[in-house]
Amino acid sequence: MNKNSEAKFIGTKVLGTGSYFPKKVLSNADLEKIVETTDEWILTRTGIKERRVSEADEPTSQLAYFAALEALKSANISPQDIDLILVATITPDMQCPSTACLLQNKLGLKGIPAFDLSAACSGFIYAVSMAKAYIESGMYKTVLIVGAEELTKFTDWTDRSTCVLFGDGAGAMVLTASDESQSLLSVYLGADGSFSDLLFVPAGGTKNPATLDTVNQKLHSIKMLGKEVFKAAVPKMVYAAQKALELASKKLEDIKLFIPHQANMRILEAVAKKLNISMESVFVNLHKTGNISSATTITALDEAIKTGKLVKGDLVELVAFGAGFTWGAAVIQV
């Protein structure tokens, strides 16, 4: 048990957030030169105009590191104040060691626990839930959580239905125990593995280990049945959003900003319509980031804070849906 675990507290407080994107921009016009598509086709069906792409020598841990530095700066603490590191990712640097351990080393830390968790696009909210549990159980006082992805390195650039969707990026948050105020009001999680064949990467695990055939057949790239995913995503995101609000004893009208997983504009609009909220209260940045899986909600939250769309005391709700299927929502007071 951590030496700080004896401190009394009433909840979990957000100390700071940060984000980082690779410098390289891949526009829809650029994609027109790679695959049979058009800017109009992509924009109409997804709402995406451009996405960021990491360099070959820029692994996920590097994006996570820069996002973590930003979050630590925002929190006004040093890396040595961190008791635990959690990294949500489905695009780790390698099978092992964990990206969290690589991040720990980049931060110059030793000894504290660090591990990855995999919940696809819901990963960051799953990490928030885990950090909250660790903090409020008294095991750890201050936790660094990161959502970091490089989906472009798992993309089939000949598949126009998926290659237009994904981008790279990372976001981070510092959470700590508080005996004065609580900013993480509630988290709700869910999953249903019966839908696992609708959004997945077929090879690279123990079911289909890497071989020359799996590489030639492009089985190490993301496969998705878009219409079926849409049908499942909308009701689950709506349900998760409602459950998290119930757990926080809040109503939709209490929420200043709604931040859904930035996957597809049609999904965002459908969720807003089902919840009966105006798109003016829905934060959207997917037009410039694309779908960056576990990193979408935290990078969007960080941008909303940095641009003044959220100010101290405002309530915000994050909600996500991803492969698994997994889903989750969190209500936060910034």
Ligand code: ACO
Second form
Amino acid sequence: MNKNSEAKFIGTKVLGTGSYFPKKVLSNADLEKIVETTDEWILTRTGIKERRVSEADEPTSQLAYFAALEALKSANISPQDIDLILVATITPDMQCPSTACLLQNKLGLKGIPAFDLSAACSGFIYAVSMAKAYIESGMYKTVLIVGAEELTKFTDWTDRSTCVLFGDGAGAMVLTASDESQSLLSVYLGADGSFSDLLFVPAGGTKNPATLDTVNQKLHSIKMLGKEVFKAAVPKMVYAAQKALELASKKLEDIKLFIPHQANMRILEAVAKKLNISMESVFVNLHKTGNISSATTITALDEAIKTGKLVKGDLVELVAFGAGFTWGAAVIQV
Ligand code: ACO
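Would you generate the structure of this protein in the form predicted in complex with acetyl coenzyme *A, following the form predicted alone above?
Following is the full complex, with the preceding chain placed first.
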């Protein structure tokens, strides 16, 4: 074979990660003053102790911006080195333009493509798969992906079954093409739209455009049949975790740390039990963040790296499940 005609290997390397949380803390004790609930109920049913809440003048793109700056710093590159921006979010600053375009402007960039993707709590893993595909096809070299959410601004504060669950935050990752290493060993994705009425925001789109009535009925906030979501989440997360391992030709014991979507401690324990892994190898930070949808896996990964729970060369598996339903998993070598 002529040497010049040999295809050059392109792998994807993780260059850096970052995260950002709003300063304001809302504890379970604070929630006791808002709805009929108790710290004990929230803690035993979910594992959540507190969550962060963004200010009125602090939109999702602002959290994304601070997380992106940290990721760029840890990657040791400047914003000008970025070729593409993807933001996974279901709580954008506004319907249009995308939060990714607003982030691009905050970063002082012009011209490079930027767009949002909507896959709820699996959003960051969907973004990882897109970054991998763009980089390994040779289309873009360096990609910034962000999971950023302000779920507290889509929360009905009179509905105790949902308002105790969610929080705000953002995480970011910089990935680049590499001809010698491959950090993204595998990504597996799935979805089933037939469950779209178990976890959704009923109004504000074309099906139920915003009216005074939709606002009065609180149809612009998250509605969830928690028990049904719980039942679906566990087997799908287990399946996704196994599929991504299979695609990476790795075994459970090769994984140093599992980072599941941080929705509920009982879901994490059930997934660990079904996978037959110890909770020692499962990263948990939901007690201080609540469920921040697409931002959970990346902020948890960033924390695991910063606190030394993961060191260079370790294998980590991200696993998520969310509205749609969507699910996915990724095996990454940090
Ligand atoms: N405080 C006190 N009592 C409460 C509260 C509360 N905050 N919320 C509900 N209750 C009551 C209910 O009214 C019910 O009372 P009843 O028995 O008198 O009718 C009782 O507690 C039990 O309610 P359940 O809904 O059955 O409680 P469950 O054990 O299922 O826990 C929860 C609810 C925490 C929501 C759980 O089902 C769950 O975590 N589901 C999955 C959520 C998830 O994974 N989401 C992922 C995707 S999120 C995304 O994509 C944005």
